[in-house]
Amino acid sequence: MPPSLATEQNTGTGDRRLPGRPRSEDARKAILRSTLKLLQQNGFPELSIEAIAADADVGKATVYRWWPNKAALVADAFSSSADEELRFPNTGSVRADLSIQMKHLVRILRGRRGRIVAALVGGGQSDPELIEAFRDRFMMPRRQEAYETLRRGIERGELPKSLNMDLALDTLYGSIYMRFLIRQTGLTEEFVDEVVSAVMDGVSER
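Go ahead and give me the chain we just looked at alone, the form predicted alone.
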């Protein structure tokens, strides 16, 4: 059996409760690990709160204490697995900061967790609750970090003060998701460099 996403994202403590660590935090992390594991095995449509609770050895009420529905739980589980990897660096160059973060995203999309993203985006087309959870709990926190990265570039004079940040980010990341969801080939680090150069060159000339 291939290693599960839970193993891939193991925090290093397993199910052992560390001294002084709240039991509720242990339960929350166990729920997130179980969600990723079962999502990988069964997919989103077959995933159930009952199965997650059983796998995490908690009651359903414990799950619902933190998440209102399955969509919110899945979005948080994926977000927590990728949080550290997708933080924006601050190298002093907006191009480098964007390129580094986007390459980390590409690595995730090309790996096992990419199937989760595809399921969330695909399922969200017919499930407003799912796409809303994915947007609010995964996409928007990264978007806020991206805004800060662009603002630093503006303050350093790398980008124009008139920059439309939403348009720039939609162009940068839209190309990544388009290639991931539709073309499914050529999603490489070289592609990231080309996209960043094209967008940054364009906005810098304005």
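By rigid core we mean the largest C-alpha set that fits within 1.5 Å across both forms. Values in this document were obtained by computation on a predicted structure and should not be read as measured data. Numbering follows the first chain given and starts at 1. Compared with the form predicted in complex with a further copy of the same chain:
The two forms, fitted on the rigid core, differ between these two forms by less than 2 Å at the CA of residue 133. After superposing the rigid core, the C-alpha of residue 74 moves by 2 Å or more between these two forms.
Can I get the form predicted in complex with a further copy of the same chain as well, since the one above is the form predicted alone?
Since only the chain itself is given, any partners or molecules it might have are not part of what comes next.
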């Protein structure tokens, strides 16, 4: 489990408890739940800590005690809803592995949780911590698996040994995010297959 963005407290397993009343797990969960709930109703800028605290029946100070800003809170809330759905399969074919995973991503982006991803990336454009959280906590774990998937393809001879993996992945996923964030159209599962073909084989005539 990745470390929380929240101020650390000793929820640790082995070491001694700190003195003082322990952090309320109920409050923590209620806050994250309300954050996700409200975030889906409006966008990131409309989201107010005041409203989160009220919805979660929690003091505003309790929110500020554990999260330094709205961005960190949203990032935490989002990754607490992080997903098995985005694991890479191992079908024996790179193209299939990528295609399947990318279609899951597309489904998420088009669904309720898409608003959250948009809020994180959008908000991150003026909040370095936020985009960093998105990158480190959401994107990188998946990319590690993606590297592994590509490596298997290389071993099987489907991909060249000289493959620039970041180049390949940025091109594959960049096209998805282009349609998600900017063009806001054409983000279909067929598109995924077209992208995989295009990046694998190139668009210029054979």
